[in-house]
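What follows is one chain in structure tokens, specifically the form predicted on its own.
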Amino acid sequence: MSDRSHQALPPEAIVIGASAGALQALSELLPLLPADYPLPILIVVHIRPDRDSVLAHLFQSKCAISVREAEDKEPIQPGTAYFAPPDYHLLVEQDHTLSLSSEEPVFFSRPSIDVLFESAADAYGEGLTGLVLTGANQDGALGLKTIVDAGGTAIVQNPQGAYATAMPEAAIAQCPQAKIMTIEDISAYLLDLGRNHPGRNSRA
């Protein structure tokens, strides 16, 4: 598919992967998004499998958009951020519902960023934007490449500003065409993505 056709299609969803340093990075992104943000945001953060996650509750108290922990078979809604629950992979189905899986960990991680990104790329194609943020392993790099191969947009946090550099560096190595941005620039990009979206105020 050509760049021209890619640019003509409105974005449909955003996926974010982060690990070490995720709390600070996401705290600089998610609270800025308005309540009528027209895109869904699907997030994998590497968390210990034997503990309840407080991420959804924590960010719901900070954010205007709806924030929740993803549930199996749940339809994906705009203006909502979904966190993968502990010890489950989060996937996107072709009908744009969520599914949870207990398949083997990837890079010792469950949930896995690669698993989310690859399933979302298959479901959304050119309409998907993928972000790899701070982290200390290689999870997300192959998934981001899958997004690029499907015609989507790849964004990587500049390793120089990341709490942990391994994850963004691995993503850049796999996807040299990715946009490399500071957290501040990513915030502005996401706001523009929503502000210019043709479905804003009409998809809730």
Contents of the next structure:
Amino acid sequence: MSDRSHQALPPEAIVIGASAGALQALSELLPLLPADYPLPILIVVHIRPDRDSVLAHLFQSKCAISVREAEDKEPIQPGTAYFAPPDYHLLVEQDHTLSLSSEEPVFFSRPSIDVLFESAADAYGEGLTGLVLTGANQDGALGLKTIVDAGGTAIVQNPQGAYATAMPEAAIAQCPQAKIMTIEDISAYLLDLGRNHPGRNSRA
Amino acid sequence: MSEEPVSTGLLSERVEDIEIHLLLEGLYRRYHYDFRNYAQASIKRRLRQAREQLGYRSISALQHDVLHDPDMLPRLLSYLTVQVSEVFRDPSYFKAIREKVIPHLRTYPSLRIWIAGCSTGEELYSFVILFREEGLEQRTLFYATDINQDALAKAEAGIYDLDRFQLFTENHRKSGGKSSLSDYYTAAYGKGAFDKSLRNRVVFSDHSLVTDAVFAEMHLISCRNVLIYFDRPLQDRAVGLFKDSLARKGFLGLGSKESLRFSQHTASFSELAPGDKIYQRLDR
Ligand SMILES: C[S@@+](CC[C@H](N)C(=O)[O-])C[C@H]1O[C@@H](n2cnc3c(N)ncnc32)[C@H](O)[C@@H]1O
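Could you output the structure for the form predicted together with the partner chain, given that the previous block was the form predicted on its own?
Up next: the whole complex, starting with the chain shown before.
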């Protein structure tokens, strides 16, 4: 089902944004990925700023890929999922390292999905796949458009199956080119991206 | 031939990168503000914001005005330097200072504390209040430095929106505060103003961690949420500066998501409170 096989460059990274209902949605995606999954996954989930970082711990135990909270200046590794820490924006640098920032919240959110998506679009261009999942706000919509404008691929969770519809709806409105998929389809799609990836067997 | 497409495709992205590079180079050569080795992703984001909000077609158009008109500089700096802070931000950090650092500091007859990148002053007032509560204020000199003059002026004024004081008060309490924050400010016309006695022992000054040198020997340096804006070599320079200005066994506090883990100076420090990012300079 992948239509990426014609592309000269293999996909390089996946970014995911989610808000209300995020835990459920991510629980249906991340644990399916095999330990040798060749792509890095960068994730922003809106979470109250005073909350200790629980997400990485939570998913670490459920997932075959390694899951951790992003650290400032760390090089992005394949097969690893990075969560933005609470109260910091997460950005991708041109040299594929991560940086954090405490600049103003965007749409009341820090971390912000738009901030991650825009910087990742700059760093990865057409190698980037962006996913907007369930959520009750409009963060991520502009970022997803930036990804498409830079030649990347946009996917939005079908609002019909989403716990909260506003975020996927805003993303679709801003980015009509986005593929609209159920969580099951998204899972299959992500597995496919990995399966067809040339880097799969060279790194483990 | 033809101009480059105005689309946001890859081609025009590269033009923007060139413009950013030239603007940062120009800022350095004209005004000696050096953002050339800051973490680029967030600089880029903030320059895009500046371009849009100041009404420029391109970053080079913005650069033209900044180079020719010094009055534009503070306006651009307000975008390039992130000014986000809170009184007793991350209460557990201040709790750790109270419980693990203060007992050491008590043994010195006089103390020098450096708040590097103090922004609009919230972190400084947190320290002065804490030191007053611990009975150390009178033997301490506080140095509050930043590269942003407007922020320093606000720090010196010590006036903040009153609706922020609820959070400040909560943070102060969680940090183990021994008094009521309301003892230290007066409220009027929607603002809260910190008591000017809190500034008796404070020196405010313009100092850059990128281009300036060590200026005194310190017992404690707190530099929070500044290093994340630097690239790795620049972080090394700043931490080197801290190392050189710390007294033997002096303390260094960083932001909650900053660490010396990737630093070339890791070996010069021990971790005093790892979770709260407080380090102690090792004896040489
Ligand atoms: C996000 S604020 C941190 C405020 C405060 N330390 C805190 O954690 O709440 C970052 C500050 O670093 C300052 N800064 C940026 N570059 C600097 C440099 N080269 N030297 C000193 N301060 C700098 C900015 O002007 C800004 O005030």
